[in-house]
Amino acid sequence: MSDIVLSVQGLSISYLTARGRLRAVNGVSFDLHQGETLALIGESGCGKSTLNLGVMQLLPRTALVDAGKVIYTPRGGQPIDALKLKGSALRRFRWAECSMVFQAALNSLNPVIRVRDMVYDTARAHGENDMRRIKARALELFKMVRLDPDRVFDAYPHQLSGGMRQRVLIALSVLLNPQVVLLDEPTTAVDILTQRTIIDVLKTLRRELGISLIFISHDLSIAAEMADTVATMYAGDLVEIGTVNEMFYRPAHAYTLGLLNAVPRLSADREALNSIPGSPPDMIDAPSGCKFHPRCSFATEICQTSVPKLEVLNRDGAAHWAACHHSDQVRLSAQEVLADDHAAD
């Protein structure tokens, strides 16, 4: 579709461990669209943050990407592999056309150094060297993310509050005009109130810029809010994909059910939360078949020794892929679930 600035087709990743290969992202596919925001959940370890660091190409040394593309499409321009960019090529790529919030958001900026010098020095390494409009553009994205621009340009990282810290590096990564922006959980480690404002300057920026987002949250009421499209990957795979209504009102593979159903309900008549049994599990001696079958409920034994493939369920036209034997009972538990809420409001 000409509207897809983001393709990622096939995407794998390893890292080399003392015991091989430990495979962190398997053949993960998916588009993202101008303007979409794309959420992944799933439990920690299970390869979000590694596909970020992937598409940005800044993974560790022990990190090997296996086989795939990311497909990147400039404006106005032609369709390039991100994978194969080098030197002053990826320089660009990585700021000026795709940037990131690292999920250690508030240890990222340089204690010793003020703010408008790391503004500055994020412009002259992608040659821009008109201080004067990369100030007013910095000053302007400051007020964009609720900030006084006056005081946070002039400041050192330790005269602001971990949300301050937090928006500043929202606009940052937004400083060179990017296309895409890749957020590791944006609203971490910060209060109620700072998650909203953070959730509120998110969607200023996409409306006013036109970017689009990807990011990885726990969660999935934030999830439910902002996101357009909601990936769930578990042990390296991604096992659903859809839109943030079908994901979350029809969910289609059990480990995105056993998520959903693990979020605390306002109708709940008791405190325990229906928590997925077990642990990931191990990724170097993954389980056959579908890897989610030892913790699930609707397993059979097919799900022990054939590996779900992910397929389109969109029979009513709305986007829904899903890697699971038994989608039609999970939907209809869903379903079920859905209806003994309704019946408790």
Ligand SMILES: Nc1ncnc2c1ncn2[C@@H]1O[C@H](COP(=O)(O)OP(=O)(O)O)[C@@H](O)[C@H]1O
Second form
Amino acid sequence: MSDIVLSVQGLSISYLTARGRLRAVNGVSFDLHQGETLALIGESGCGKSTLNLGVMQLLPRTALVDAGKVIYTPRGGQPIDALKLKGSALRRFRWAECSMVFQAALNSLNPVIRVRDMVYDTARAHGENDMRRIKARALELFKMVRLDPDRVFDAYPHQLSGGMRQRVLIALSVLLNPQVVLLDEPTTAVDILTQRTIIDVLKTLRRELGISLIFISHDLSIAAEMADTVATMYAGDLVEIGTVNEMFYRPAHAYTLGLLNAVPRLSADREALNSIPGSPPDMIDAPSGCKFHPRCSFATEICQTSVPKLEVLNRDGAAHWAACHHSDQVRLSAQEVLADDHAAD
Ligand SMILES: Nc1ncnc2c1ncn2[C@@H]1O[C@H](COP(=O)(O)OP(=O)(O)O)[C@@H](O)[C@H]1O
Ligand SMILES: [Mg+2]
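Can you switch from the form predicted on its own and show the form predicted together with the named molecule instead?
Below, the chain from earlier opens the complete complex, with every other chain and molecule after it.
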């Protein structure tokens, strides 16, 4: 039997804008296995949040799912297409099966609603009525995320620090015991020590509850620490996916290599960062061929005309796919960069 809990298959999502149709997610496919953490990386605007909102059917009205399926397998149940769920089945799916910690949510908490009411409202909205049980569960989870349970339960958001609020939201996301949690930049709006606490708390929850995570982050060091699998998105496309070691030691897409080169290294006293030149493309009128070609130092003529497909790289070894016409050269170049790093140690 397969242990895939969530299988995103050919998902395409666009927004209707005044300038035309913006394809924010373009034929994205991947599988999430039981207990796996998948990190989604890529610059701002590449479609990470849209993809996750699409999975949850929480897109704004101006968005359209153009194609694709999101096959979800409940514990001990038959696979269903989550995009076809409606009404009470959809409410149950959201939160009791698959929940989300939204990007920047910690700054948008309603200041006049106590944490206890957030807990009860969340439970009620998703069809849970046994409030004594819910309270006991919330207190247990608050403890697990290293909050003082009783104090936090009765607090208003403004009485808590940003890191504490984020941990409340993380605890709320697992209140109804979902199998899958989508975390959208959970460490972006907090300071570095708080980041550490949040990462540790997520690891505890993952271990204690056996949940699978999709973890959106543009901080590659955090992705490296959390992820089993890493997927790179560029301009709506999933351009590379593989095990965390493959992706960070043997990247095969020029864009992933560019992201890695833009990370400051302890060993490097070289003149600061090699940020990727240029900026992400206009997604209403994207470049032909490989959308990354105008920014890519490996690009040749074929990159301007032919759209690279995701191809498997290691026939026998660790899982790894990349959509790059020059993946062999990218890999060679990545080896040189890493060798330089070792030489500098
Ligand atoms: N509500 C919206 N209406 C129109 N365009 C949007 C909307 N939300 C996001 N977009 C566009 O969709 C693309 C993907 O955005 P998003 O999914 O937020 O990316 P990411 O999370 O990777 O930063 C961007 O070009 C963004 O400007
Ligand atoms: Mg986002």
